[in-house]
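Take a look at this single chain in structure tokens; it is the form predicted alone.
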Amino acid sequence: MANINIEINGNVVKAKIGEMLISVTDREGISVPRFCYHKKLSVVASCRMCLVDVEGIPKPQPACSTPINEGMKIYTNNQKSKASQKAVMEFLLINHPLDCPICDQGGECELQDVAMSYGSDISHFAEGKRTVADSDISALIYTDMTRCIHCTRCVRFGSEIGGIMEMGGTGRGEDLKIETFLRESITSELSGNMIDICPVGALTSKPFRYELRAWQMSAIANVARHDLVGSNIFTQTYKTKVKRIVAKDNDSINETWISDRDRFSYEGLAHENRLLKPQIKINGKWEEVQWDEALEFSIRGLVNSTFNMSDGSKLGAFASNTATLEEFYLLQKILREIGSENVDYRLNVRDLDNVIDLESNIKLTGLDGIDYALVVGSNLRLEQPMINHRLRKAVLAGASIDVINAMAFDFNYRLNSENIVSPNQILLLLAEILKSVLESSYAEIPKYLSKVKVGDIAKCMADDLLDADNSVIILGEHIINNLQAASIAKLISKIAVQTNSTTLNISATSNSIAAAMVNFIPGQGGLNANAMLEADLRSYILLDVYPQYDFHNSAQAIKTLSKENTFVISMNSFKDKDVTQYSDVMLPIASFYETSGSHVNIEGVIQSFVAASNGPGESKPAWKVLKVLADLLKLPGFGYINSAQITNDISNHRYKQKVDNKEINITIKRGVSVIWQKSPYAIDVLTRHASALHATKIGLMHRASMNKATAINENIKAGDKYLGVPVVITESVSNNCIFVNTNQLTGSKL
């Protein structure tokens, strides 16, 4: 679009032909009031609050829907504009209740702010105000729809961004109401954004209800660490306590939206299960002690169990994949200074000789512009909501998406095809796609594909990849424990090269990319997570690890860590009965938002953040605890004063990642495959303690799904329990697959 000159309030400004006037005024810093308009939603021009005077047009025009043309002269603050805006404001206040003192939106209410400039202290309306009965639409959103001004932002958000038309208008005129359809509750994983975009107090945060006023809190920029996107947020605090999370705009990461998981997980910070004081175990009994005594006890234990044997390799370290970049770095540095290569964060992987090795080479913003995507092994909507949001945008712009999954999921956009195949058949289908691509290009067919027969489904997907100008192949976390995970990743890589596609590996979620960046995996001669549980190690350091949730074989982990003459230092943010059972020392550490550090997102972008609040009790940031442990062990190179110095130290190192050179093996593995997925609101220790999230339909997910044929073969009936999880019989699952979604502690996942 060509640049043109227009005049606003007597000043010449640059604009583009066809651009909406309100976009120009916002860019120029010219104030125009609005309620229905939102920069990320469609324009409906229903509130009429943005009426302005356009020279040559008799009636005032809504700035949000008026396109720019050459030579236009606009007045936003003359008498005609102000009179129109004041008249609209009076109509909007006809039915609005005068309850600002008790409204949670008070102090950050758009209606309140605009009424100060455009409202009147005298109303022409003498009739009684209407009232609207409220309904319980969500465990996360509180409604007071008498305050609603029918801007329809929430309705448009649901249909355009959330992808689920859950809110709408019923009735007409005086009887118009914005409400959920069929009185069902809101189920979107992005629903909390409706709270942010509501311009009045009609939709407010239920967990935050009647807590504080906006002006009482401090807002600190932070990064959400529950997935591999690293959404930008503001952490709002009061007296060093986190009280609310809201979205921070960053178009290259999360635009202006965040997931409900990122918004409401903060509730877990105040849970009664927080570990508050250092504890040591004396003669089988726990004693609360001061930090100095706990640290000295830790050093003595390490010396007696490991160093007196002059063999640092008898020490191992496990870390949660939610640790910060700096924590990963310090913990591996301690072990390597001692002489141990036994470090690992891949606790949930069954076979660490069969791991996914796939580079992500597409930016988040690049997902908006794709014209084709092949998704393999993921329920994107719930597992990576912000990535799913960008794919939905691409679909709305005309992109086509094919899915290969072991179970059918509820995508919130149209799919080109959803292919439900057994987990042990996914490799074969990808092999067919690769062979079809190679045949279409008249390329040499490798030996491992010689006996593969290309089916119609694979041929269609191969053709789509070849025909696309901008395609991406997405590998999901359902493949992590696939018996052919490594070969699946290699096939995807080869397909991408042959079709000029980009790749996105979302199996490495939370802060796993940071762990890989600082080499928090075993070096030469080191033991991986599973090997450490089988070996005769004498001591362990665990960083915010909870075996029943984090280890693939939790029973084996607890058994190994509980062995006699094994010394275990547990650095945890929450109390846990299993941690209490096997630990010799428990050191309370800060949780999310209570420590400074860095998160590395799927693009490899390091996003650093500061602590938004202090940890409760005597908890300390883990990086500080690790630094002091290193000092007490008299290890060199730990003279850090703040986490930023650690980040700088990391940037000065280059780590060589291991390259998997094994051949692709397309031999089909027989038998029933179990895909074990923690429910989206139980993926880390903080979300597991956020009560509001667990009251939602997503949070209540707890079932083992299988089809009728698999149930018969396994002699299982509906209502039985499989590995402690209730069984549901459904034909949405492929043959020879049991798909487990759980939000509770269960037995071993093997």
Given for the second form:
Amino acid sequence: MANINIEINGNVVKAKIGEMLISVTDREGISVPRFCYHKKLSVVASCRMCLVDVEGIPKPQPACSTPINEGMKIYTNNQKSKASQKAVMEFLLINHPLDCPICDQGGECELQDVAMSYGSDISHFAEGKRTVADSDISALIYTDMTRCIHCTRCVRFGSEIGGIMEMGGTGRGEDLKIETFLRESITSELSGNMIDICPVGALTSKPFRYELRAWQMSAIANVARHDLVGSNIFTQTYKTKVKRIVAKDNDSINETWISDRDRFSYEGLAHENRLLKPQIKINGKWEEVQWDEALEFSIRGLVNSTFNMSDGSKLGAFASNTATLEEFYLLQKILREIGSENVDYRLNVRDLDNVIDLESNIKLTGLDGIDYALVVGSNLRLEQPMINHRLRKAVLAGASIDVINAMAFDFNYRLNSENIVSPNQILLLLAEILKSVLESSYAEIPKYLSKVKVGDIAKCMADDLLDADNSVIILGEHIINNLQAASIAKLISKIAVQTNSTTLNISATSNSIAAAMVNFIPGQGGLNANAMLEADLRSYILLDVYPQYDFHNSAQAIKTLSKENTFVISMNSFKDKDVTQYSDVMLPIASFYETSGSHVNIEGVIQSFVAASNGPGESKPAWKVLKVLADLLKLPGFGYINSAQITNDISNHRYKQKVDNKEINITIKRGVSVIWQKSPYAIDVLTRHASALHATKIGLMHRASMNKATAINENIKAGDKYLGVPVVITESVSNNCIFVNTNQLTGSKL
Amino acid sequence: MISRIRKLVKDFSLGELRGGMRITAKELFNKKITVQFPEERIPISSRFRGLHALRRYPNGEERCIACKLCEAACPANAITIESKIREDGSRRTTQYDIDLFKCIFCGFCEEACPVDAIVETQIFDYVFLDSRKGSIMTKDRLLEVGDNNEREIDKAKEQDAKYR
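Go ahead and give the structure of the form predicted in complex with its partner chain, now that the form predicted alone is out.
Everything in the complex follows now, all chains and molecules, and the chain you saw is the first one.
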């Protein structure tokens, strides 16, 4: 668009034609008051607070909906604009209660600030003020709708960003109410953002209610580690405790939004279950000891149990995928220095010889611009809310999306087609797509595809992939334990190459990419997670692992770790029954936001963060503990004094996991597949301890879904329990599939 | 020479002493201005800023709503407040401490308070018996001061009301 010159308050300013006036003033740092305008939402110009004087137009114009034009002369602070802003402010305040002292927004309230700088000292309004009854809309958001000034930011957020119009305006004029239609009906995974965008105290955070004022806390920029995006956040701390999390703008990562999981998981930090002191087990009894004693004990145990330090191969290490890049690096470095290749973070994978090997080669911002996406095996909205948000943006801009899933999920945008396919048939469908693509481009058909017959559905998807200029194939979490996971990944990369598509592998979440980056997988001669549990190792180091939840085969894991002659060092941030049972040493480590480190997101961007607070009790950041352990073991090359030095040591290189090079074999497996997925609010130890999240609809999700045919085959009735999870019979699940979605704080028991 | 003789006479006739005794004799019959504290007290302005108190409403409910404006206004950082939702859903403090060693008795807290909960009474003769700990007025102690001096506080506030 053409550049033009306009004049604001007598200064010439460059701008693009057609831009709204308020975006120009924002860019130039000229303050224009506003309530309904939000840079990421549509313009409604309903609050009239941003009225400014435009030369040549008799009435003041709202800056948010006035497109600029060459030679325009605007005055944001002359008599006319000031008078109109003052008048609007007085109108907005006639029904607003003056309860700032008990309002949680007080101190960070846009209305308060604007009233102070643009409003009048007195009001001409002496009549009674309107009051609005509140309803309980969510476990996360507290409402006080009497304070609402009807800016409709939350309404627009619901329809434009959240994808479900959960809040709406009912009534007119004086009776206009912003409300939900039902109680507790806010179910969006992004709902917490409404708290951020509400300019008044109508929507406030429930877990944070009445605790602190904004000015009492210090905001520290941080990175959320619950998903593959690494949303930028501010951790707000008070007396060295994280008290609240709000979004930090970063257009290339999370824009202005963060998911509820990132926003409310901090509650877990203050949970009573935190591990506070180092403990060692002497003759079967736990004793609280000082750090040095616990570390000495650990070293002695390691040396004794692994016979001597020259044969380290009897030592194994597991880490949770929420660890930081530095922690992964130090732990694998210790193991490799000792001479062990037994490191792994892929604890939830059933068959580590059948793993997904697929590169992600699309930027997050690139997702906005795609015109076709094929999603395979993912409930995107709940698994990766920010990636889903970007796809939604693409859909609104005209992209079409096809989904291949084992069960029908709620997508908050229109899908081109939703294909519910039994997990064992997914490979076949992808083979059909590949064959169709190859046929369309007159390429040679490889032997393994010769028997595949292309169906109509596959043909459609193949054509869409070929037609699209910017397409992406997304491989999701549900494939990770698919019997043909490796082949599925291979087919997808072949399809991607043939159709010139990009790929996005979101099958492993949290900080898994960091683990892959520092080679936290067994190398030559090393044992992988499952092999380690079967092998007769003498000692284990566990980094924030809770076997009951984290391991695919939790029973086996607990059994192996509990063996008489194994020495187990557990570095944990929370107490856990099983950990207490099998460990020999428990070292308390700092949890999320209490340690410095880095997160690596799906693009491979390393985002480093600092510790926002100290760990509770005597807990220490895990990287420090690992460094001291290495020093005590007299290993060379651990002379780090801060985590940034460790980060510098790490080269930005993605190691490949061991993948078999076997030719793809398109066979149809028989039998019922079980997809076991933890609810998004039970994915890691911190979210499992965040109580408010568990009271939401998403947090309460706890069901084993299957269709009637599968239920009859398996001899299960509705209301039964499948592996402890209540059974729901629904036809939205594909045949021969049991989809377990559990918030039960236990792992899979398959 | 003459002044020397004059001084000699004055010194030997105890002139200075007589002058002093004259004043003493005069004051012996004058009205006394010494106040026998603590039995006697001089009147204190209603705006006097002494020991703090937390007030209650007539129905016994504490006034303080944990808005933390006093904490923010305090130039000496003498006030510490922790708040939480009370069982009935109202916003209340769980801790309200004023450190009297830090307090400079400026009265900003009283001015900042939107519900007239924290006030400075006319009490100035208090003592800390157990040193550092005693200097911290906890919520209970502040409410107690308020309860014990309810009438005086009300009277002082009433006198000052028309000027506020």
